[in-house]
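The chain below stands alone and is given in structure tokens; this is the form predicted on its own.
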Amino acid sequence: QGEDVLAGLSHISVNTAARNVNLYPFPSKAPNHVSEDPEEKLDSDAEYTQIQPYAGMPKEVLLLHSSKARYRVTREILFWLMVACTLALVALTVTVIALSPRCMNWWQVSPVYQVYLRSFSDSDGDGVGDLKGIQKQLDHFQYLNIKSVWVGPFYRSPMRDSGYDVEDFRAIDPLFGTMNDFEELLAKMHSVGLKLIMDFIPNHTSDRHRWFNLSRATDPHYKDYYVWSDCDGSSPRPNNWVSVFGRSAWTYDEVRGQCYLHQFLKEQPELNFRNPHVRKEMTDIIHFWLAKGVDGFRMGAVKHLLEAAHLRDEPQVDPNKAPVSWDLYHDYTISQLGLHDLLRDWRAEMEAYSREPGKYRFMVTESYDYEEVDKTMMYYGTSLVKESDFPFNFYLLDLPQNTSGLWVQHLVQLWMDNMPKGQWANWLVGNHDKPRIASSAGQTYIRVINMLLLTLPGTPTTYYGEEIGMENVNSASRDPQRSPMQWSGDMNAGFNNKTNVTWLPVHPDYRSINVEVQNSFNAVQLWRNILIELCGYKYTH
């Protein structure tokens, strides 16, 4: 009896271990066996009941911890901290855009090239070079590197003064050209990436100009168009102001029966600025040649476009002597009040055309200072008002009179020691008016003046054949330094290869300097290895 109750005992411990032990824990393998223990089937459905995710704290509750001061001082430090790094971010953002340099514009990247055009290229062979001579030779401007070049005057002109007597500031003088001309070179120019730089003349006409016609036939419109005066053929001037030239500043007219002023040649008759009418008609003529492309303006003989209403006697330096320009003190016929207003206008129209990005509108304003630097630096304009981009830096000029390198500093230092603070400098050695470098210096210096001019900060001016050390011809008139470029060895310098005429003589020395000799080496290679560094140089800082 005792081994059958033992013998049951396995039994039921065996039986209720098989119970407690899953040995099939995934339904899937599990053998194909249903169980009839209601007990055991309580207990398979109770293990495989799938346990939902934990609901999270109550809305109450939520409210109840996060109104804690610990928890809500936490995140209000958090949200202003937030905010004032994101204040931070900004104004560093708009410290840096501040601080950083201007982003360079056309006319800051290469030296502005001056072209003489009368002596630049002839392309019809009638001795005077024009404006499909320039086209002919845009190769030269992109050789070289140049992105703007600055054309002399092509306006319609008795040329009485080599187109600086303007007969009509809307048309094209025939011994040039025609619009469809300069339209042609402007396009072409601007599709190679060239800027042209075109010369106004605001301050005087021809006294061939129909509103100087008109003017001293009184006409109601045009009478005060120009400065006139009560005089006579046989009485004193109005008073002794004198022009540029020396002789007085005063002519008689006798169709009107006054005297008329000019401040250059008698046959340059000075604009009444003060007259409303002369300034639209000038802001017209802007608009005029603005419409049509030009990328900006040299604006000529500025500080006379004014002159004292009152017309007092200028006080002379020494009273002994015969008044003369240089003898006197010019304290009523340049750089009169209202000069830069007038400028400073004109430069406002000029902003209306540079919105488009690449469009900039480029103003330069010459004005022969000297010593009176601060004038000069007046060109500039002020932090409010702008005026032009820069005024011509003619102290370079003096560089023949002293060779040394403090010479040099000194004259380079004079600009921008006064040089407004944010502005951009200009330098050149020569130009149209003034005798070429390589005869007042010697060809001895040319390669390092060339150099100073490249690498000094701003923007160099150049005038033609500088590049290649082109010398004053030898001749009486003022035109010694507008030879015909030399171009090549061949008949004429490669100025007019069609008849052998020129408008001035070709200088003897163009078979060993022309173009085509300092291609390969000397003045010219080193221009365009010197351009072609800096405005690397320059487009990548």
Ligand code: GLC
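We call the rigid core the largest set of C-alpha positions that still match within 1.5 Å between the two forms. Numbering follows the first chain given and starts at 1. It should be emphasised that the depicted structure is a prediction, and the values quoted were computed from it without experimental measurement. Compared with the form predicted together with the ligand:
- In a rigid-core overlay of the protein, residue 472 has its C-alpha displaced by under 2 Å between the two forms.
- The Cα shift for residue 67 between the two forms, taken after rigid core superposition, is 2 angstroms or larger.
- Here residue 192 does not count as shifted, since its C-alpha moves by less than 2 Å between the two forms after the core is aligned.
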Second form
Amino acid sequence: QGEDVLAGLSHISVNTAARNVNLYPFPSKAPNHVSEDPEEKLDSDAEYTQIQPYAGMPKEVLLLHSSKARYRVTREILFWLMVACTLALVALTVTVIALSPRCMNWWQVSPVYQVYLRSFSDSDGDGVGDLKGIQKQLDHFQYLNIKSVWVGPFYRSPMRDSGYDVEDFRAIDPLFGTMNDFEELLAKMHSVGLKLIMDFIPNHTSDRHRWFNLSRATDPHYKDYYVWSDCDGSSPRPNNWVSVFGRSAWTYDEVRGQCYLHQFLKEQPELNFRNPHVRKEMTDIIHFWLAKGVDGFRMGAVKHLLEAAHLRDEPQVDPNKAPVSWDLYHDYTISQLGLHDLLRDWRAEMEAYSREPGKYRFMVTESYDYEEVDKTMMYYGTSLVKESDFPFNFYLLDLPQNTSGLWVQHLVQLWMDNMPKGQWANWLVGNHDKPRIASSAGQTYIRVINMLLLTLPGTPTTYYGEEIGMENVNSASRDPQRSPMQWSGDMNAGFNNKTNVTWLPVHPDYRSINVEVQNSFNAVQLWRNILIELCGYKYTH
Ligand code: GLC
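Please move on to the form predicted together with the ligand, as the form predicted on its own is already shown.
After this comes the whole thing, all chains and molecules, with the earlier chain placed first.
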């Protein structure tokens, strides 16, 4: 390369004596002079090689010098040094990122507190808790260092299943307040850093819902919104399917002259998710509430969303015993093919609202198939397709059966060993459908169980009143664990102080077990302390 340059430069003349180098690639004698003399050419080459490099030197001369070993080798050494440094820097960055604690989302850094709306706090003295009542008690969450609150159903409802029978998915039941109250509560919660999770109840509606009325009247658009089948109004029903609450899952409707399916109460007809219009309706409802600003959904009873279209009998557990309630293998009514596609579609709709910083919309699914752990874990989705942030972990509900350490370890490992890699665990020890832990395991265990709940890896969900060890009340219905929150030793335990009415009796122990008494010591203090400690440790590790 040096020789080529030299050849190319043969016409350049340089006055070495004066170190006066012509900066132009032309001879200094005459602009167009080309030396014909070979001797003269050799001389000028030799002169070039003696010139020391300096700034402003013509490119060709520089190239000539830069090809010399001392510059070339130095250059190569510096080049490879730079490559090595860049690689080391990249490796270091990747290692630091890999070893650093992951950025936690809001639903990972605080327990979820479940408010059973009817029983939490009654602002208007009608004996039933309401939205304004929650707003009054926001300090309690702040005190406990809780950031996420799941508020039970407040849709307009005839209340045959405590609001889980929805008459209008876009309206607030007057018992709980108005849409204005809801918006105010949400805004207030957001302003103090609290997130609101609400129930989404896609499996069924109330039999008072407009869609059902139109469906039983065989309106062309609505006639397939529910699952209908021919039957003659008396036995036999279309098949042997039974509802979760017992008895046949079919009820004859006189208006339509057919039977409709209900996996829960007969007042809760099953929606037909094989109908695209039904899917669209439910997606629109998700949008409605997300646009209002709710932070997430607890999706209830999701394993019941689809039933086999063939409507064949389910196999009996004991062929000689007529099926009531759980005496069937629910091969055709639970966890049917297509269920996860529905949930993943809803998840995708939610993702569109999750993009702004701090606006992540959370999804948790309720499905009691914990004897088949693989089925539960499917609700996490896959590494490519997102579903729930977590499915509720109900394993610790079995805690009262046996409070030995080995049993606890077994229940904990059941989840941890089966949870897909990279997913987030969660724990609960009670909810509105299960007896209170203080009643089933005993008061002695309440503190240690709360401690366990709060210290296991993952998000704990706690049911209102568990922080103070509230117990079941006597009630023949499904309600023993739903009694009014015990705020103080005052009238009606501070649940309301306007009248003597409460929709369920207050537990007689409210004078000793209430928030006011326990705020200064005992269980609530324990909660607060653990949570404050944990914020500094568990949630960052
Ligand atoms: C959900 C609720 C339960 C209700 C059921 C049927 O699972 O937790 O209370 O009865 O849905 O609506």
